[in-house]
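First, one chain by itself: the form predicted alone, in structure tokens.
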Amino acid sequence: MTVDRIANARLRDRVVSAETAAALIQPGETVAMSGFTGSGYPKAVPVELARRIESAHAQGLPFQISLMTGASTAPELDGALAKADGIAMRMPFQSDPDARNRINEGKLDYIDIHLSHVAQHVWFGFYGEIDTAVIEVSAIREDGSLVPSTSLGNNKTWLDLAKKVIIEVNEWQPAGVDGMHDIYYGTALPPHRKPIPLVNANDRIGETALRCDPDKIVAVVRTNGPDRNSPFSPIDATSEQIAAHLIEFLQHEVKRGRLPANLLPLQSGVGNIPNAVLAGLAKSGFRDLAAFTEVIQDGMLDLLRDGVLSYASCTGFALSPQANETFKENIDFYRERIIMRTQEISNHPELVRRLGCIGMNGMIEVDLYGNVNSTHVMGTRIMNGIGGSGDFARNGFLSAFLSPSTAKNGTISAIVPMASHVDHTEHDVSVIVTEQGLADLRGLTPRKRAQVLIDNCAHPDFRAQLQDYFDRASRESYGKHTPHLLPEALSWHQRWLDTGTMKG
């Protein structure tokens, strides 16, 4: 017997087509949609909205919206709306190539902010009112509460503040996800805030479903479509080398008594290098680990299955097709070990500091003194956004940034004299890791940081060039605390733009 995912009779009467629902969104609106790193985003309404926008443009009529989400979404949302030239402003994080191109062409306004800031800044009124929220859920309960799907992101805030709400009920999402969520309704605006009662990374402090005033729900759309399940490339030798350096460092920290044997709650970015780190942790004998992070990807599912990771707290998933099938087939097992929280909790700076998280994130480049650029190629072209890396870098027990030492077939060095854009200042960066080695920057003065980075992390093709710059800067710089030759500090980037290589 098939159970109707819409158990509330009143809301069942509001079921319409995606086309009808999209027609409720008007030009110039601020629209907040669900979705976080390719999971839990609406699959049907954005596509129909893009068609409607294209039709309006064909008639010479203006039609754009301002778009807010939790983080990156998928081609059916960011991609479709960007191709239709339907987005006037986008925040806070994106990874769609069409949207990225429009941003870098200056045709789409983009606001890149810390993910922990989004909900509170919207509550503060910094971005005006939310006209419409479009939220994917896995089910609607009989009492009208909404069972989230595979991400929570900012959905609670969108539902609380939007004037009208469109719900997509996605039957592709596993029904067994019900009970995995922990939605905290105890936040408030200053000066009425109170401590968040979360002491351990696996504490449950909230509710398993979202609240929404049923009078605001103007349409319900039935869907049946997968999340953006992008397969990961096999872990390569470079990623394994980076992982090995970091794991050796963590083992050393345990031996020195600075970390417990089961470490501290882990936060990990998405991609091959984090997956390699997670695989390496299992091989190295670590057990009883915990994660307090934003996104669960394949490697964390493996650690949960094998008992290496006891539990994981997140706000969304980023799974390959194979891992997603494993997740759905073993949903009862994972529901006991995974807690999904709202973005304002998963990335909350005070919780990150209190729990003592170990942050592991990627970067584009780092300069000689430890300033990290994680968002802009050559200082001007946005890649994706800062995401939550800053939340964990500034507030975590340890902040590690990981990257191959070169990019673009060896023409770009990830270690540069001066970062062309700074997302994480030297004050927030503990450890830099490349396949060449690891630089522990804690407790070092700027000049000592520079030498350790050159010696341990720079690629041999660039090491002498970096050493030459640093030696001359140490003699000739206006100030000797953080030596720089200003006419040369960004010359490496200009050389690459002019010639296609940073090599001098």
The other form holds:
Protein chains: 2
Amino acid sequence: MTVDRIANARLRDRVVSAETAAALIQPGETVAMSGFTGSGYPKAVPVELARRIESAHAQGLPFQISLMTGASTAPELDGALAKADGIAMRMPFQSDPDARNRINEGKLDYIDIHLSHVAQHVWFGFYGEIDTAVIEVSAIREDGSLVPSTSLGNNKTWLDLAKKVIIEVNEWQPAGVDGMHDIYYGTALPPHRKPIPLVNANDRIGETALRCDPDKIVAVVRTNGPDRNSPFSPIDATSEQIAAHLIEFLQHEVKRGRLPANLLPLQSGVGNIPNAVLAGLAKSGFRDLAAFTEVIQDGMLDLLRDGVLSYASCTGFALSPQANETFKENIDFYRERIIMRTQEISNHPELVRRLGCIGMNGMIEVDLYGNVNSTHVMGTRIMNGIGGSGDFARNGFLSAFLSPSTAKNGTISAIVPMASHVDHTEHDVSVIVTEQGLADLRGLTPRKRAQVLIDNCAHPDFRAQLQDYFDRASRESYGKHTPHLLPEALSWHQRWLDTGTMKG
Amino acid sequence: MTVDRIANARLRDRVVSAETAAALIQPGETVAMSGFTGSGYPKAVPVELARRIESAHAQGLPFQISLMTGASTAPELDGALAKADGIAMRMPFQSDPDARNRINEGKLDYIDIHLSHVAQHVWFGFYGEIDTAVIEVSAIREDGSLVPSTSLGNNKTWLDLAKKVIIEVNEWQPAGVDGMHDIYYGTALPPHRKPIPLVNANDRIGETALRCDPDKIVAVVRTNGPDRNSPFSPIDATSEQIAAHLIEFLQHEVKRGRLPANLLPLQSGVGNIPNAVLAGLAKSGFRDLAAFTEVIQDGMLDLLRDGVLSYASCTGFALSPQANETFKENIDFYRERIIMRTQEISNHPELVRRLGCIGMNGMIEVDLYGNVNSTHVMGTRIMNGIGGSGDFARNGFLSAFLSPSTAKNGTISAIVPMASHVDHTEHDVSVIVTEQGLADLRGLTPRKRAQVLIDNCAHPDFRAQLQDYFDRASRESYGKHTPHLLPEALSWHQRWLDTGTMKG
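Compare with the form predicted alone: the form predicted in complex with another copy of the chain:
Full assembly next; the chain just shown is listed first.
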């Protein structure tokens, strides 16, 4: 027996084609869509919208929208709309190659903000009104409430604030995801805010479905397409070394009594290095761990399966095709252990601080004094965005930033004299890890941080050059609290632009 | 009838001279003292300790301590110990000229951290053990509990964690301060933290006196000396213009419905510009305001007196001698309207976000893209420290940074191509105000921020030069999301060092 995913008769009557739905979006609109790291984004309407935009452009007519989401999406959303030159303004995060190129050519306005700020800044009125929301769900219940799919992101806010709503019901998403979500309806604007009653990473404080005024729902579109599922590369030696250094450090902190044996809730960025850290935790005898994070990726599913991780709280997924199969096949098991929240909750400073999360995020570079650049290559070209790294780095128990010590075949050092852009200041960075080693910056002055970063984290190819800069700056700098030689501070980046290597 | 400020007999028996008390502190100790912006710091023991240190040094003996406080103190504490070369490590904030010089000569280790992080990082064990706490109070109750004086800072944490405690009972402090404090004893280490039950700036959630195990109290010293009370300069035209721009903006936000008519709780840095803003608010018809801030200065007392401000929450004071007299004379009136909290509560990210504070802080410089430098002159010489500005800038409803558009007789521009140090990233800065005007950076891309900063905030003497840099960078930059010419990005600072002016 096939159950219709649209159990509400009134909304079943609003089913239209993606093309018809896309035609409801007008040029100049602010459109808010679902989607977080390639999960739970609308699969059909954005593609049709891009087609409409291209056709308008072919006729010489202007057509662009302002686009907000949870975080990054996929080729069918960011890719299609960027290629069609259909995005005037994008917020708050992207990782699409076409969008990125347009942003760095100065042709696409991009606003890169903390993921915990998005919903409240829109509620505050800082981004004007939302004309249309386009939200993927896995099902519509008989009462009209919406069962989310594989990400929640800002969907609650988009549905609450949008003037009109287009729903995509994606049958590809497992029906068993129903019950996995926890949508908190207790948020408010100041001065009416109350404490958020969550004290453990697995507390349930909300509802399992999204509310939406049915009068606002102007179209429902049936889809059946996969989330963006890119395979993870096998864990390489560099990632394994980084993971080993971090895990040794965590074991040391447990021994010193600064962390409980089952640590504190883990937050982990997405990618091969965090995946290696997760794999390493499994092998190191840690048990009963918890995650309070943004995204669940392959490694976390394995940890849950093996009981290393007791439960995980997230706002989205980033799974390989294989992990996705495992997830679907064992959805009842995972539904007991995974709680999906809106991103204003998954990244909330109140909760990250209360739980004492251990933040583990990637970086582009760190300077001698512990200032981290997460977003800009050579200070000017945006890579993706800050995402939620700041929410965890500022408010958690520990903030670790992880990166190989070099990039681009060894021509770029991840440890530089001065960061060419700063996303996490010296006040927010506690631990730096490269495959060379780990620098524990807690309780160190800027000058002491420099020496431990050179000694422990820098690649041997750049160590002498960094030491030389630091020694000369320590002698000749105007102020010696944070020694710099200003004419040289960014010369490594310029040298790379001029000659293809930072080596001098 | 004179009431003895020491009502506990057992502790009255421990009264000794400051010299005797100071002799209990050994070389190499970590010493945690009271004090926040020149209020409530110990007046006698640090001076005697400095004398001891000088005498040890005269005999060729090493003697230094690691020193933690709430924030800045006064000549009798930071000044005396810095002059004696008695401080090996200082944390978390200072504003003393002698200490600053030593830090910038590379002779004094200084760790500049968010004021909301101090207590928890010490509890986490990141700074080792506290050997001695030296805490000023206004009285000791019969039951041995301690009535704080004019600042709370980290006193609760210092008393809880120190191995031994020296109490200074300062009769100069008004006895009527008893009842003004609210000391929250509900904090814990993760994973045992609970929501902090404060929903209004004037909620009382704690106790009016500090607890301390009497067995740890090794000495009690009677003092009778004033807090550091420096007169405020009269409000100058520049400060008045900055205040007028900000107030016009707040009125505009109220009209647009983005702020309630009585705004949201105000946080205000210390100094002449914030004082001018407060004076301006009084004249602009605002009523029923609230403050949730770190420090109460003269202007706030006036607003409370006039009913413009209904109540104020703080962790310390910075009053002129005249305002201090007013405060003492009307202590019963002010005790009903002022609540003093520990700084982990006054600056807590959970509470700053819940209340939606309006942060108003000074800055040294801001770059074209909205990155703010609050701490380092020419990127290398520390001025004071980040203090609590980050706690409010990141988590509040709005974060405004205020500064004259030039410094040092017009030779330095507060708007620069690239900030020479970043304390508040582009992701945390919403409004910039100079006497020239106001830049509302909300919802703007980096490039749009640049143009509005040049047009609205830069001094006319630097406007063409900034525009020239921005135009050339927009054409020639490697990436055009955040355009820069790296060899020139810090050249303004170097030019000032070389020639005495940023003008090129």
